[in-house]
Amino acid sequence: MTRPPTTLHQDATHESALGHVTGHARYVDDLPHPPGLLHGVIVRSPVARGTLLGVDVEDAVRLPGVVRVLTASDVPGDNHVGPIVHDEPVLADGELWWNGQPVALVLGTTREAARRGAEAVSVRHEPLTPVLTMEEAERRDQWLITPHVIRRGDVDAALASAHLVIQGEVHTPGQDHFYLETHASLAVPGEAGTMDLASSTQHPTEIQRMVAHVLGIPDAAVTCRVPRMGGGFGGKESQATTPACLAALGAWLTQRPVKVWLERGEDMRITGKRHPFRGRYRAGFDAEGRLLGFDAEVVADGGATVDLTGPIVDRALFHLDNAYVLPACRLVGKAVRTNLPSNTAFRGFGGPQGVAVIEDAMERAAFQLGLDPVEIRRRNYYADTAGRDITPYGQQVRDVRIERMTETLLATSDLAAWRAEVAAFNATSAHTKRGIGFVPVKFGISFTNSLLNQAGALLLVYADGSVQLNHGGTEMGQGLHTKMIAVCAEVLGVRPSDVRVMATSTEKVPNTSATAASSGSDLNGQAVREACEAVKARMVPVACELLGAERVRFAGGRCVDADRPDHAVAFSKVASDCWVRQISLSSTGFYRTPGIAYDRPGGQGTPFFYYAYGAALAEVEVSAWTGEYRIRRADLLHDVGDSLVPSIDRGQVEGAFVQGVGWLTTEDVLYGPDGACVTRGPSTYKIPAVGDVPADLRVNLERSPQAGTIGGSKAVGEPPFLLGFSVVHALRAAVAAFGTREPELALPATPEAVLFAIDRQRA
C-alpha cells in the first residue's frame, strides 16, 4: 500500500534506545540524591502466618547511622493499601498474614547502616498454621471474593448429546515479574505537607492516593513522577504502593528524602506473582470436533490480599472461550486467600490462565478423535455470521480475523512440507523426537471496568516551534513514548525530533489509570491526539495569514499552502507568531472508551472494545534422556491493526512470545514449608535466556486498520504472550512421539515435567 510521507505507520528507534545502551538513561535508582537523604531497609515478618505480639527496635536504633524505626503505630492516616479493597496493611499491625510482609522500616544514613538495623529488629510473634496450597484454602472456605458466573445455554443438554465428553483439569503457574528494575522510590517532603515522589510504577496515581490516604493528606498534596520503568509486566501496577508508601513516611515523619529500594532476592520475597490458577472442565464435541458444551470452573490463588484478583479471575472466564464458539457453556470464576505474597496483575492478567483451559481440551479432543488439530480449532472459530459471532458473555464479535491469520500462517509456512519433514525424522530416530503445535489467539482489549478507560495529555508548543508532550501512560521499555511521539509529530506536521516527551507526573495529567491491559497506546494516543488537534486549530488563522492562504496543511516542520504546495513557512514562524499575537499554544486532551459496560452479578455486557488476534506455529526437538529439548522454529503472525510504529510492535510480539514460553516451560515459583518464596534469584529462577528463543523465529504482523483506535492500531501489548501455548502444544506433540497414549504434561513444562511425560508414554 502507497503511503504519504507520515510520522506514523512507519518504523522507528524507541526513544530512549541510545540512553538504555550507553546508561544514560535514568532510573528512580540514577537519580541524583537530595541532601540529608535517609535510606529505608524493611522488616519483614518471618513467618507465615502468626499474632504480632510486638516490634523490639532497642538494639537496631543504637546502630550508628541508624536514625529511626518505623512501626504501624507511626502511621498518621490509615495503615492499609490496596487497589479495590483496602484490606493489605502498609506495616504488619496484630496480625501477621505472609512470610516477607513489612512489619517495620529501618531508617539509616546509608544503605549497609539501614540493613544492619533491620537485622537487629526483633519481631516477637506467636507462630499459627498457616495455608498454603489452593486445595486447604479451599477445604477452609477460605474465599477471597464473590464467585463469577457466565452462562449460555443448557450446557448439561449440550454435554450429555456429545459424541465425545473430555474432562479434564489443567494447572497454570504463578511467575514472577522479574523486571530488570525492582521497586525503587524516592519521596521528598515539601513546603506547607507537601510530599513529592519519584516512583517506578505503572500507576502514578495510584501511588499520589495511596500515598495521600497512608499521610492522612489530600491528593493534591502528593505529586508522583516516573521517570522511566525497568520492566513492568503488570508488577507494578499495584504493587509499587507499598515501597511508595513506605519513603513517603518515612520522609514526613522525618522531614527528610527517603529512598526505598528493593534488592533482587527481597523483591521476589515481598510481592506477589502471576495466579496460578486450577481449572476443571467438562467439554462436549460432536463426532466432527465442534463444540457443543463446556463446563468449566477456573479458581485463583489470590494469596494474603484482595489486590486484583476480581478482575484478573473475570478476564480469565472473559477468555475460556479464546478464538471459540461455545454454544451452551458455564463458566464459574472463584479465588482462594493463602498465606502467601498477594498475587497481583502479570501480561494478560488472567487471559492466559483462561485460555489453558480450553486449549487443554482442544489438544485432548484432536488426539482422541484422530483429528488434525489445526483443523480441529478452525471448525470452531468466531467468524463473521449469525450464530457464529456472539461471546457467552454477550458481546458481538466483529470483523474476525482468525480464519483469514490462519490461512496465511498455514501457507505462509508450509505446513505440509513442515510436518512431512518431521515426520521423516521422527521415523528414523529412536530416542529424540520433534513435534509441531499451533494455537490460535482472541484477546479482549479494554479495562473490563469502563471507569478505567481514560487518559489526559498535556501539550506545550514554544515559541522556537520545539514541543512538550505530557500524556498518562508511563514508559517501561515497552515503546509507548515512541508512539506517542509519532501521534504527536503526524498531526502537528513536525519533526519527531522537535517532540520531547516528559516525564509521567500527576502534576501534569491527573486521575489517570493504569499503563496497563494493552490500553496505554489507546488511551493516551487518542488523548494526544485531541490535545495536538486543539492547538493547531489555533495556529491554521495564522499560517493562513502568513501565507495568503485559504487552507493549510501542516507536514516536515513546515506550514504549507494546501492549493499551492510550493508555497510554505516554518512551523517555528507560525509557532512565533501565535506568542507575538497572544495565542494561547497549551492545550489538553481527553478520551474515554465508548461502549464499555459490563453486569457482572448477570454474566452479560461489553468488556471490549475489539479483539486482537494471532496465530502461531512452534517446533520443538526433545530427548528422551533428559527431557531436554530446543525450540527449532517458531512462525508468529499477530495482528496489530495499521501498525503506529511497526518496529516496536515487532518488538513486543517478539518479547512477548518469549515471556509466555517462559511461563509454560522454564519459570516456577516455589514456596518453602515456611512460606517463604525459595525462587529468589536467577540462580534459581530461570527466566529464558538467548538459548531458549527459537533458533528459527519468523514474525509478520498482520497490519488491517481497525475502525474507532488511534491510526486504526490495535493493542499488543499483552496479546501476543499467549502465542507461547504452540511451545506447550508441540512438546505434547513430541512426547506422543514416542508411543500411542494420550500424552500428559503438567506445566511448568520443564524438562523433568517432560521425562517423566516421555516415561509414562514409553510405558
The other form holds:
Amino acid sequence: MTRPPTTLHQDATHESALGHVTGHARYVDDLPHPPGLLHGVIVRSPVARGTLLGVDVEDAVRLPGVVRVLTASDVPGDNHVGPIVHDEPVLADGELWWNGQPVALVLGTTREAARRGAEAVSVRHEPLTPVLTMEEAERRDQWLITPHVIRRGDVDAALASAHLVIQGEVHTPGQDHFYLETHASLAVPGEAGTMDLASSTQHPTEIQRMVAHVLGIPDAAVTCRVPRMGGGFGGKESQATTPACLAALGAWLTQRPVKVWLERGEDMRITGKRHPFRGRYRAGFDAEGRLLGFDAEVVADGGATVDLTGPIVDRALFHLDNAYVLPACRLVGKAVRTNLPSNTAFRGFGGPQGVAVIEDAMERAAFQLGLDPVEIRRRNYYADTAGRDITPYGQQVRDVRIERMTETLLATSDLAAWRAEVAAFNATSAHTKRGIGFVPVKFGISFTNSLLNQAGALLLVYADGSVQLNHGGTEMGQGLHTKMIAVCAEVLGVRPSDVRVMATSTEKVPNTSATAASSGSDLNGQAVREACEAVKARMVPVACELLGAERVRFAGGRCVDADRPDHAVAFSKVASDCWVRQISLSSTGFYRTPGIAYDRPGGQGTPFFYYAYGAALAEVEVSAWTGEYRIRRADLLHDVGDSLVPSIDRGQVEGAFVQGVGWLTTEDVLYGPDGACVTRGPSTYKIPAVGDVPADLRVNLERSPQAGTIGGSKAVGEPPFLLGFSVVHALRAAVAAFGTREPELALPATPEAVLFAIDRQRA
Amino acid sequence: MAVSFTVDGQVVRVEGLHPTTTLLRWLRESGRVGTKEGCAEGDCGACTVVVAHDGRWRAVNSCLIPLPSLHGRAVLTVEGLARGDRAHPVQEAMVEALGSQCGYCTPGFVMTLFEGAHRTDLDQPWKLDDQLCGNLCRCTGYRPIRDALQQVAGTCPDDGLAAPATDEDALREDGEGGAWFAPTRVSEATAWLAEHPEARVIAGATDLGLDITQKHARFASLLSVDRLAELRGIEVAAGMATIGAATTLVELEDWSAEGLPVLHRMLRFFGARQIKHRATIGGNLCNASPIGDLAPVVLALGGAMELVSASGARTVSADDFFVAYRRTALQPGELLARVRLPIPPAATKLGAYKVSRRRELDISAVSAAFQVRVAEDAVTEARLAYGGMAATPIRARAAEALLVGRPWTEETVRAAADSLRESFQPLTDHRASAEYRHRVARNLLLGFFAETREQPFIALPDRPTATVQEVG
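Here we have the form predicted alone; I need the corresponding form predicted in complex with the partner chain.
Let us now look at the entire complex, which starts with that chain.
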C-alpha cells in the first residue's frame, strides 16, 4: 500500500508513514527506558528578573524517590551555552533573567517523584523590576546585537521627490512553535567518561558540542542521535540544548541514565518563540505606484539571551524588499534584550517579519493611490533586466519567476470573475463582507552565515545489496529522509525499499549544520549524491567485468549493459562481488554551497545561492457582529523547482501556509505582568484547527528546474509560510468594504482586532 | 486500588493504582507508547483512543480519563487496529493522503478517523470538520487529513473490531490514594455522599481531569456518576424535556438536532467529539464556570435543576442555581439528578451564539442564548442570558425589562442592547478584552434580532474538498 519514492521527481508517501499511522514510529520519549533511569524535572525562576540568593533543596531531597537536586554549582565545565554567544546559563547563576528560566534540576526515580521534588525546592531571590516591553528596553539602551545597516542611493532625496510618502509602523507578533512533540532528551552515561544522548533536536552537532562544553570533555566523548522529531519549526534548532545539557549533567553526576521531557506547559513557559518585531518605515512612491525610496528600521525583541537573534534580524533585513526593487533605501536592523524567554528560530527566521513591513506599505499605497493591489506590486517586481535585478545588499537576482507566476495565478484563479463575485456579494450584504487579498513572495535560500552551508553523508552498502544511508539532516516531518532515499535510489538504481535511512547521529556524520533555513535537502541531497556516486564508481568496473560490458547503467535494482539492455546483473550480485574482491562499499559525501559570501559590516554581498518564489490569493468573509471570519478560498502557487518529491513539497506548501495564517490571525503569545507566559497550552494558545483551513484550497506548484541544485529542486520549508499574508490582506479588503477609509488592522488579526477595525471603518 | 479492563482485545488488571492515574499515563508506562501526549488538557487530541460505549466505539482523550472509569470497559488504541502486517483501512487512507508529516499527532487522528469510519451520519462537510476538530496538527494544514476522513467516513470497514458489550458494574475502592465509588443506583450515590460530604462528583472528568494533569491535584474521595443509568437519557413529556445529569453532550447533540434546535446550535461549536463523548450536561452546569456554554441556554429556556440527596429531593430554578463564581446552589451531600428544559412553543424566537478566538474547540469570549416571545405586537417574555460577561452565567434583566411590553422592533432591541454595557463589568483576559466583550454582547442581541427578521447572521459555509493541481 505504501508508495515509497520510485524515482526522483515522482510523488511518494512519507517514508515513515506506516510507522506514524500504526503508532510504531518511535520518538525520544517512546524509547525503552534503560535500567536505572532517572527523570529530571526543571525548577523554574518564579520572577522575570531578580537576584538569585540561593536554592534550598533540603525539603526536596527528603522526599521519597528524589535522588538529587542539581544547581549551577554542580556544572563541571562551563555553565554557559548558546548557539553563537555563550551567554545562556544552563542553570541560573547569580541572576534571574526570565520567568521560567531553569534554576535547578530535580532527579527522581519517577517523573512524579521528581515533580514533587521540584515543587519542594525553594528559589530564594530578590525580585528586580523586569523589562517586559521593547520600548522599555530601548529606553534603557538594552541592545542585544550590533545594528545591521544596508544602504543604497540617497533615500532622503528619493523620498523628497516622491508623489506619495507613506509613514507606517508595523507590529508583528510572536508565535509559539507548538510542535506536537515537546522537548525531550535521554542521556545515557557511557564507559570511560563518555555520554550518549538521544534528543529531539534539529541540531545534533550543537547538542554534542554544548554537552561536551558543559561537562568539560571533548566533543568526541559525546554522541547525539535523533530518531525523529514530532515537529520542530525552528524551536528545536538552538533550544533543544537546555534539556539535553540538563539530562547529560544529571547522567554525568549520577552515572545513571536521565530523561528530561517537558510537559506542554513547561515547554511553553521555558522556551522562546518567534521574535516579535516592530518595523517603522517611510516609503516613497511615484504616481504610478513605483517605489522610489524605502527607509525602514526593524527592531526585534530578542528576549533574555542572544540565541539566534543576530541572523534572524539579518534575514529580516534581507527580506524588507520582498519581491520589489528598492531604487534607494536605508534598512536598519536592531534587537533589544528583555526579561522574556529568549526568542529563537521559527520557520522564516525573520523573513516574514521583514516582508510584513513592505507589504504594509504596498497595501497602503494601493489604497491611497487607488491602484489594484496586484498591479502596484507587479510594477515593482524584480526582473531579469538590468536595473531591476540587484538587491539592496548587492546580490544579483537571477531567473526571476515572480511576474510569470503572478500571470499564471491570475489566470488559473480567474481573478476578474472572482472579484466580481465578491463585489456582488458585498453589494447586498450589510453585516458580512468579503475581501480578496494577494501576496507575492521572494525568499532567499542559504544560511546567511555562509560557512554553515555545508553537509555530509555516509553511505554503507552491504554485501547483500541492501543500503544504509546516513546524512547530517534531521527528520522532523518535512520529508527530508523521503527525499534523500529518492536521491540515493536514483543514483544507485536500487529500489527505495532497499535503502534504510538511519537515525541522524553525530557518530556517522560530524560537524553538521542545523536542519534549518529550508536547506535540508539542498545541502544533504548533494552530499548524499556524492557519497552514492563514489561507491557507484567503484562498483561500475566490477559490473562491467561481470557483464563483459563497456558501459553500465544502474536501474531497477540491476546493473544493465548500456549497449545491450537485455544483459543485466543484480545490484546485490555486484555488491557481493565487490566484497569478494576486497573493494570498499562505503563512502562519505560532502558538499559546500559555492559562490556565497556576505560582508555584514559593509552590508553587501551574495548571501543567497538562489531565491524561491510564491504567490497567493485568498478570500475571507468577515462578520461585523463579532469580527469572526472564515477563509473561503485560497489559491497558492509556489516555486519548488524540479521538485525531488512533489507530493512532499505540496505538503510543505499547504502546511506552511496554514501555519503562516495562524501566526497572523488566531495565535497570540501573551505574558502576564510578572513576565510569565500565560498562553501555555492549546486551551489558551490557538493554532489553526481543521475549520480554519480554507474551504476551497487550490495548490499549484511551479516546477521549472533551478540551476545548480540537487535535481534542479528548490528549498521549500520556509518560503510558503509567507503566503499567509494573503489572508491578512483579504481581511483588510473585507474590513475596507464596510466603509470608505483606509483600514487599520492590528496583528494578529483576531476576531477582536477585526471587529475593532470594522467599527473604526463604520464610525 | 485495582481495576480491570480490555486494551486492544487483551484483558488487563491493574493493581496498586492511584485513582487519578490517567489512561494515557498508564498506556505509556505499560509500554503502549504509540499513543502520544501532546498537551494533557484535552485540547490537542494526540492521545485519542476509542472506548466502547452503548455498542459503539467512541473517540475520547485518554489524557483526561481516570483509569478507574474504565473498569469493566474496553479500549482500543492505535496499536490495536492493524491485523498483523495489514494496516487498517483508516491507516491506509492516512498514508495515501499524506496525512502524516511529523507523525506525532497521527495516532490520535487515526483513532478519530476510525470512529468516523464507523459513523454513518457524516454526510455534510461541516460534520467531517466536527469529527476532526478535536485533533490538532501543526504540519499538514489538515487538507490531506480531511481528504482521508472523507474517503473512509461511513464505510464501516469489516475490520473485526466490533465494540464489545461492557460491564457496568459498580466499583468501590478505598485505596492509599483516596476513595473511588462508582455506584449503579442513585440511592447508593446519595447515601455515600452523605457519609463523604467532601467528595468530588466526577462524570466525564473533562474538567476535573485538568486539575489532575495541570494542577496535579489529588482527591480524598471521588464519586463517579458514569454508571448511574437512572441519570442518563432524555424524556420529553408535556412540553418539558427532562435530561439526566449524566447524559453526555454527544447524546444531547444527537437528540437536540430535532428535539431542541437552539440547544443543538450551541453544541455545534462546543468542545470536540472527544470531549463531548465524555462531558455531561450535569458536569457542564455544576462546574458553574461563567463560560460554560450550556448555562446560557438553560437560563434562556427557563430550565430547572432537580437535586437529590439522602434526605430527599428539591428543584431549583436555573436562575437560582448559579450563585457565585464557580459556585452553585448544591449543598453538601446533594447531587444534580436531572435538568428540566421547557420546550418553547413553535413561534418563540430563539437564538444561541458562541464567540471565541478560534471557531472550533475554543473557550468562549462571550456566549449568549435568547428567548423572546411576542404576542399582539408586543414582547411578552424575554430571557437574555450571557456567558463570559460576569462571574456567573447571567441574565440581562435590565435589557429584558426594556423589551417586555414593547414591540419587537429594531428600535426597541437597540435600546435593550445599548443598556447591556451598564449591566455588565466583564474582565479583560487572554481570551478577550472587556471592550470586545461589551461590543459583542450588544451585537449578539442585535444580530439575533436580524436573524429573527430572516437576515443571515453569520454563514457557516459548506466546505468543498480542497484540490491539488499542477502547472505544466
